[in-house]
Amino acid sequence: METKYLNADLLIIGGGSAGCMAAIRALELNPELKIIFFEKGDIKYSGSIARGMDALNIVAIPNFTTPELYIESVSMSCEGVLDLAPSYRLAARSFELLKKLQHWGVHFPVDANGNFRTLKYHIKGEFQTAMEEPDLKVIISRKAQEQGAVALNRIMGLELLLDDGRISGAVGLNVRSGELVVCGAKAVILTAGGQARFSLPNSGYLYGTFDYPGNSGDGYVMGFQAGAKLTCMEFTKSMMLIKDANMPLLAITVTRGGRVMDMLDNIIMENECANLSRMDDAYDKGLGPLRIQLRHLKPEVIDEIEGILFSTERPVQERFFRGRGIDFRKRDIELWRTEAQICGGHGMGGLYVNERAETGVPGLYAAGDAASVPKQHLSGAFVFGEVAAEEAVAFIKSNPTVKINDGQVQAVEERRNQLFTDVDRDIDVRELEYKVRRLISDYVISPKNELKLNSWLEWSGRFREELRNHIVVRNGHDLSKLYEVAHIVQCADFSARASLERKESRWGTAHRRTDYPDRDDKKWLCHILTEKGDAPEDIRTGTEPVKGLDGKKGGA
């Protein structure tokens, strides 16, 4: 098959909200740049807000809270375990998104003193700030295109290039014809999602997940595999969302009155969610199902409710809850626990970035759930998109050009062709993903021993062989999730490895070690780094500092 080549000053891999912001601001300082998405999906419904959203996570409003107490209260979440410049700088520049989105006719609603209105999410202080937009990624993937951004669409992001050590591009592979798009470029900005796919949801569909599905973790190991680090791979969390669906709702009914509540009526939570592990306790002690019940709210606000659910956040809602039968002002919703996922926007893990969206390999930034700014949300995803953008241009304009590596394209290719074929295999991809993602739900997330953590790293082995040898690969369909499957299979391994090293239990369900149930912050109060070892399989782990706001250990 023919191997498609392209040039662009700027690759973004991902077409989701950190991507189409990184290509706005970086076409608003200069226009005369030439910018490629690779989009696996289609850029216009693409990513974890694939229409629109009802609030930003995180907006520090001036003369209300501040970027201060945001990373106060960010660092209790995290249990210590974040650098502070990074979330900080997301703070600062938080209110100044609001404004720009809000320029662009994103409405964020306001009381009769001409105040945002903000809701309880977090440990300390009012960050989540009520936005009304069901269009959002329609309105910022168009500007992005229309400001000259080109959105390649069904393209897999595969491998980076790298010239001399600096990135100078990236592989590509079409998910519907497998052929290859090869992009040479200056500079490259990762914002592929996190590993959405990683256990088995409850209802056992492989695309049930709670996140947006086509995130396979292929940010992680496209940079790990170019020498970028990863960290908080061991913290895989899971959620207490709608049975079934594993659709968020907790930040929107929650915080407007609505009551979680346990087998026996107890209320969890009500008008706050900042203590999911309230939930988790609950679960655990078998005091499920647990529910939210908003039948004791007037009916002006499970309206409200109802409007943002079934306009804003996933439409699909309305018939899914119709056909189950359920009215909110009669019928409690019930809730599971849902699959395990690593993600750098509801979680802690990703590239381990500093406050400039930097990896640490020259000209490769990262922005979204694909960077670890833990617990960034939305608002991470476009504050570090424009930072990513800035130092990106910047980057762009100090140094020379690149060439693209042909033995490194060759190789690609290769491998391509050995895998697309059906002689002599007898495995479905899909077989094999069940069964790779059912054993992470067996041996890879919470709760964690030493034993079940090896026994992955065995099954691993066996199932990297049954990838090159035995998966039926008819088509570029065929091809893509077989690519996709072993990015899960490495980020599993990620995960284990770095769940091996923090011999401890911290984030309540989210890193549970049975074997070493204590949390302790003398040894384990730190990052524990993933990076590439000297044979292309070898994770090689390591612990670094904490880091202040002035970028030091321990700085202030």
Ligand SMILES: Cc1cc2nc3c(=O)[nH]c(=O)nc-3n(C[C@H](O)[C@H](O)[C@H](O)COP(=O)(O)OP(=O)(O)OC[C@H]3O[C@@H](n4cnc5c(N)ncnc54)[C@H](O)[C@@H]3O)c2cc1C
The other form holds:
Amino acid sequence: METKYLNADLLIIGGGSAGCMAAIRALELNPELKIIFFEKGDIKYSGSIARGMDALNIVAIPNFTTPELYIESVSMSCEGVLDLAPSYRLAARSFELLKKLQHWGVHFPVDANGNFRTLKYHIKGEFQTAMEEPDLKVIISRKAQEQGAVALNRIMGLELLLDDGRISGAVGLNVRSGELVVCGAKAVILTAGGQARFSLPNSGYLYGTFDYPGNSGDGYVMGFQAGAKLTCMEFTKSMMLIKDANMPLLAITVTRGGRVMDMLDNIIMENECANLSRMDDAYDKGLGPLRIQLRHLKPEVIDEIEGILFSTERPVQERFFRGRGIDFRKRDIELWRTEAQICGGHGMGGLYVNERAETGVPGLYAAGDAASVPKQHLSGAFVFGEVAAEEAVAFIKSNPTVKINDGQVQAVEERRNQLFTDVDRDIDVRELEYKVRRLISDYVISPKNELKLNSWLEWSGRFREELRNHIVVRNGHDLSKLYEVAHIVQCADFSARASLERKESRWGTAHRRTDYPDRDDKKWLCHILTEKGDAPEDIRTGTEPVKGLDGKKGGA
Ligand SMILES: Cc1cc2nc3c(=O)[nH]c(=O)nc-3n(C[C@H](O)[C@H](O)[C@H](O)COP(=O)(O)OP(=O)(O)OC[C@H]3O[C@@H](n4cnc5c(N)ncnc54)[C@H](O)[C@@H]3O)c2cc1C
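Mind giving me the form predicted together with this ligand, seeing as the form predicted alone was just shown?
Below is the entire complex, every chain and molecule, led by the chain shown above.
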């Protein structure tokens, strides 16, 4: 197979929320820039938005809330383990972002007085701002391409290229043919999302995950291999969502008056979702299945909820509920615990970045769920897509030349050639993925302990050998899945190592160690950083103080 060579000023890996916004912002600043996307799916509907979305979860609306209140709130929900400057920047730019989206035609409902509709989703303040936009992904992906960015669909970013320690592009894989594409670039923005395919959903479906299943931690692995650090990989978060469908609805139903109830009809949440851990507590006490009740609401409120649920984020919900015979006016919605994921958007884990979206590798930026700006959601993906673009444009200007490392490309080609065969191979990649994720469920997520985490690390060695020598690869599709499973294994290694390092329990079910059941602020009010040692499989962990707004040691 022939490897294709391309050149760009800026390469964006992942054409989701953050990636599209990065391209738009970079071209606003310099319309002459040549921008290429590697996009694993099709940019029109790929990523967490998929179609549309019902809220920007963080907007600091002037004269109503403030960035200061937001960092107070997010610090509480992250239990102090975060650097404040990135979260502050997110909130400070959030209203400007809303106005920009509004200008593009994105619909934000307002009341009779012209006030935005806000809902209570955080511990403090009403930052969640309703948005009713079923075509959000189409709007932003079209805009990026109309301004001149070129999307290479079905190209999966595999490895970042380095030129004397600085980023010089990346190698991508055509997920249909298995051909490689080398894109030389003066800067790269990693926006490949989080790790959606971590533990196994209890439905047993590999792709029946809450987050977009095309996000398989590729960005974490690419960044790590290039020398970037990861933080909070021990934060393995599951949610309480619609049983068997794992689709979101809490922020839409409960904030509008819905009730989360346990099996004894105790009300666990009503009108607000500020403290989701209450659901975990009830569930862990055996008081599940939990359910959402809506039948007490006025008919027009139920109509509004249905209008949003069935049109914006996952319109397939309408068919799902009809298929199960569930009418919200008569029957409750059963909730169940989803798979655990690692994500810098809903969770806290991802590439360690500062408020300029820098990863520490010159020319490499990360934004959205690939980066750890804890609980930044869509607002963070958009704001930091823009921030990464601004920084990358400045970097490109002052670092114009770049060289491709042929040896690195050759090594990727050789590895691809070794893997692309079905001769003497005996394991279907989907079967291996099932087993890998079943064991992640057993050993890597809470309740965690040293014995389990070390058991995973033993198993992962075996899985790597099977990935190298046993997987049947008949086409580019099998091959891309093989790389994805390798990334899932690698992310589980990151997580196990970081979890072993954090010898305490924190964040409810996201990191509960039975051998260290208590929270210990004295020792662990810090980041656990994960970084590459001498070999790709050599994962090192260390700690780093959390930083206050001034960039100095924080952690109050
Ligand atoms: C179901 C759901 C509902 C949500 N609801 C809300 C909400 O109401 N409000 C809110 O504020 N936030 C919400 N969020 C969070 C928000 O959508 C995400 O935080 C945000 O969209 C993440 O953007 P991203 O660009 O980082 O990732 P994504 O938008 O997921 O984009 C990642 C892109 O990278 C591509 N990709 C992955 N790997 C590779 C690779 N190796 N090479 C090339 N491309 C690759 C993927 O195909 C995808 O297009 C929700 C998330 C989910 C999953």
